[in-house]
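Coming up is one lone chain in structure tokens, specifically the form predicted on its own.
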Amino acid sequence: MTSHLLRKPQSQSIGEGITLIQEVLTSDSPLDYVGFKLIDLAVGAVYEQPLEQDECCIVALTGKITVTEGEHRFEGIGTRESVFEKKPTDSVFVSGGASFTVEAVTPATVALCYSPAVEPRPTKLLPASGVGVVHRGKYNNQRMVHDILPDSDPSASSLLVVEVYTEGGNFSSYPPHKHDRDLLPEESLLEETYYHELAPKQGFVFQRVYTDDRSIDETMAVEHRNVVIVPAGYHPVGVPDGYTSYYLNVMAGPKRVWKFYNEPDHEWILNRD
């Protein structure tokens, strides 16, 4: 059974040296502010896009790129040649009804995250050098993360992304944690996608995306270079032992603004010593 929230990598090419891997619209998902897309580009190759009413971060993941945006141009970006290097890469913010290209340095994967741009913001450098790196939980409730653009960053007006890193034997988004009502300061409504990747390539974690209710319950083997997408509900990630994970999250709503609510009944286990 194929679950609607579970996005298969798909591997077509859109022209001379792009191949779109994912590709998750607002017309063709249960998302109504956040898309993604995942673009791999040979040496050389130039992808170019047009914005309309999106904002977009373009996330070096791995390789280097040079982006262009009217009279800006960043050359060479991207730090890591692997997700797995565990250092942050460079990324460009571009607001809404502006026109960017992206041309491959050295073969290169290209995260594009985009949601709704409420407000114009100025083209910016988004350098590794200052995503900040957080060290969370304990026990086997530990992850890295990296903030590439969080809500503390107004260089966008809706567009939230952060990397994650979670090792073998961790559950990570866990507590179980939502963020899917309108009403803050205790919740804010952010939808969410999550790009996987496994180290080795071979491996997969389990994610299950649910709801108060249940109206939503799901529960995904999800593998190297899948796409899980979050309308509403908790987000729990496990990861099997030997394998470690990787995800990039995008997240936009109403308000740019994080603030999660844990599950009552896994909340303990947020205070043990």
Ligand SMILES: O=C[C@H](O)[C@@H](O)[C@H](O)CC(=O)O
Given for the second form:
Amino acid sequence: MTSHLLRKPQSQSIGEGITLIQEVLTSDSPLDYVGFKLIDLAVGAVYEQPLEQDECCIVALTGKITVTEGEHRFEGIGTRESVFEKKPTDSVFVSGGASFTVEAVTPATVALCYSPAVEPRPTKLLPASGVGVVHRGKYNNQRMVHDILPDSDPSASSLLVVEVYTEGGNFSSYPPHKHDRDLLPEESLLEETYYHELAPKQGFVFQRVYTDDRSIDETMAVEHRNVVIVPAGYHPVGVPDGYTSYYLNVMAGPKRVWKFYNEPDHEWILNRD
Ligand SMILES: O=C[C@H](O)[C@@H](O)[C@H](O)CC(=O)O
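One more: the block was the form predicted on its own; return the form predicted in complex with this ligand.
Zooming out: every chain and molecule, the one shown earlier first.
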């Protein structure tokens, strides 16, 4: 039986040239803060959305798009045909109460990342050139992180967006960590979604989502274009040999701080020379 935390991709036409692949709403998930949508756009297709209480980070995952909001027009943004080119891409931040459009200049896949608009923020381009690249981990937990909208960037009022690349034979989000208690400075409460891609695409990764009391304990085989929902708990990812894992994380909670807590049983992993 498929885990309630695992969402397989759909393929639903929601407009001319617009195909909905993933949609995670607070109204149909165990999440209170984070929303996520993935859409494929044919050339010339125009997706439009009015934002009410949410802010949104529009990630040009693949292909080129033009984003408009009010007097803002960001033309032909996007830097890659595949996420596995492993280079940062462009995004646009739009705050609550605004309406935006996304037009496909080439065939495109767009990630729409949502969280509460706690305070208004200006619409702005988050250019690829401004994305921090971090190489994290050692031994077999090495991964590359693109900080698209980290907590150090005040462009958003609650939203955090990051993408992570993990090569075969490695684990990421490892040693297992969690961020499910509003208990700063020790830990922050951030819900999370993982949008996964695999190269080659027939691959899979293992992801476990589990809490200290094991009230949540789901171990999943996660495939291309799946979403994993992390309402709470530790959430490590293991990547089989031969495959490259990509995932896009959306995080949000009561405070826009990413302060995770490593599982004590496994924290020794970090202390090796
Ligand atoms: O909490 C954040 C997410 O679990 C990932 O972005 C994770 O931090 C990626 C990693 O460090 O491997």
